[in-house]
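One chain comes next, on its own, written out as structure tokens in the form predicted on its own.
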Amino acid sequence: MTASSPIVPPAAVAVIGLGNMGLPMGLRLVKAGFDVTGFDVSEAARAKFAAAGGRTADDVAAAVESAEAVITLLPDGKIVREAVQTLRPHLKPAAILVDMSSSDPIGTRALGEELIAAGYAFVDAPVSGGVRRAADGTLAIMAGGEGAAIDRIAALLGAMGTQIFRTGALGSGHAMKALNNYVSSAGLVAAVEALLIGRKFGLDPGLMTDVLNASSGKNNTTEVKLKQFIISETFADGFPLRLMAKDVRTADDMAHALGIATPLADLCAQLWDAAARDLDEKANHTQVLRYLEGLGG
């Protein structure tokens, strides 16, 4: 295979991290026909892929030796840049490197570069939607990096999302998936703070909901999360509220990077980020509402 040749079935693939996304994600890979080899540094994530079909290699030299593609589904930037490290002495001349964590995007560009440098082609491709879109196939994807680059990996990104949006140069993914996340973060505390005033006002959360998808305050949270996860307190969406407070802050530090002010996402910022610090590591993002109960008032 060459380096301008489309990466379809079944070609191999590699997916480094087999997490809450990871998983599902490489599942819908294998489903399309794809030869997958999953690897995860916990030996219960690789376990629990090899349980639902996929396969698994015991370090990450052995998952990306063949493969066309190599995808990082990773915690952040920084272990994206240790992991390519490491797996890049074992790359195939020709192979691709896609980057579908939610990474800082200047880092991406400084790693890009390097990659680009090296003869390696490099996408950086976050998504949006959840465990439950990952699962079937339906994500939306944000993918930056050189039109031709994205080209190659289409079929890929096809497994796994039905809106595939190219958002410009490398590191614009990246960029476009931190502002999406502030803005989904924003909306999330106004409507968790809503229901905390409408409930010691004496207002029915269930109804506050609905009202609020009826009405003008709807929003993702309202739909997809208030009666979900957080009335109902099962606080179970599968995305980590660490995760989110590293997506906010990248925002915020964007906007200062650039020069434009931007209050409400430094008060976001720093919320998040005392939320972060206050809750378990393992907090789910919608335990948020834990976090501004404690505030008291």
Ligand code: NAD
Contents of the next structure:
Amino acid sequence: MTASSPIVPPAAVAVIGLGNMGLPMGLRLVKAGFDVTGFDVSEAARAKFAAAGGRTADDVAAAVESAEAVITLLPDGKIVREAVQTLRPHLKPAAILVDMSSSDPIGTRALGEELIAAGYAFVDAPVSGGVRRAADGTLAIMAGGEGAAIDRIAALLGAMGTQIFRTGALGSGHAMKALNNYVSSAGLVAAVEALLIGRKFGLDPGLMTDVLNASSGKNNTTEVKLKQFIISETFADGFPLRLMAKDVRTADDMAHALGIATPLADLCAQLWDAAARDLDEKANHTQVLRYLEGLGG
Ligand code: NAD
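Beyond the form predicted on its own, can we have the form predicted together with the named molecule?
After this comes the whole thing, all chains and molecules, with the earlier chain placed first.
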């Protein structure tokens, strides 16, 4: 391809992992006109995607064999590596793999280098914005990898997100995502702790939220989670607590690997790990309220 050749986006796309995020993001791609085949190890997840208008394959080989781009939306980087090992023999030559999960950046670098050495292209492109923005196609996307590889999938990313950041080399998207979720998780814990203190003191939780949102204590949790999911106790925004705990641990592990002292991230990682052990495996991350209430006896 010459420098002036138009970039032809991949038409056939496989989406591996049809959970909270894979389902709405896969449907965005269908809506944008891509030829999408979805696969999930869970039959229930495949059935839900099919019921919503997506096409599914019964095994991963059938999902990827004609795909020019393969998107993974799996719980963590270890599962991504295992899934890639399974699907790799069935890939088209020169396919591009795009890991949109929140994986660990060191593992991503290693996996990406192996794939690139074998002739495939690889981009890490995790997302932020949750299920609601996945359904709207308004996610923030952090893309790490070679510029030419990101160019190849720009139309795909544009169908799922409105703010696409090029974060740098392979793994940098995953590094940025873990750091974002550390900041988000710390803000969430601070807001919930303030709520517990204020409630016991006699402040009204709804009023507290309004004051925070008009004041310097405002953050993402006070704006889109406190009233909606925490005070209302619906706990239903679609982001599992075990995945938040994983992301905070990833950020804290990065700090240790780089020799940076981060006392708050250390505490935060311990707190989310303990909450993940304490609560049900299916708990939403906003149910950290229950864990913190439990500490009070
Ligand atoms: P999820 O647990 O709802 O979905 C993951 C899906 O992967 C499940 O349906 C599971 O059956 C499937 N799966 C597991 N192993 C598989 C394999 N080997 N092959 C095929 N399918 C397999 O998780 P989610 O909430 O959709 O999150 C996916 C990724 O996106 C995670 O890395 C998460 O941290 C990240 N993320 C989630 C949100 C959110 O709000 N839920 C927001 C941003 C980023």
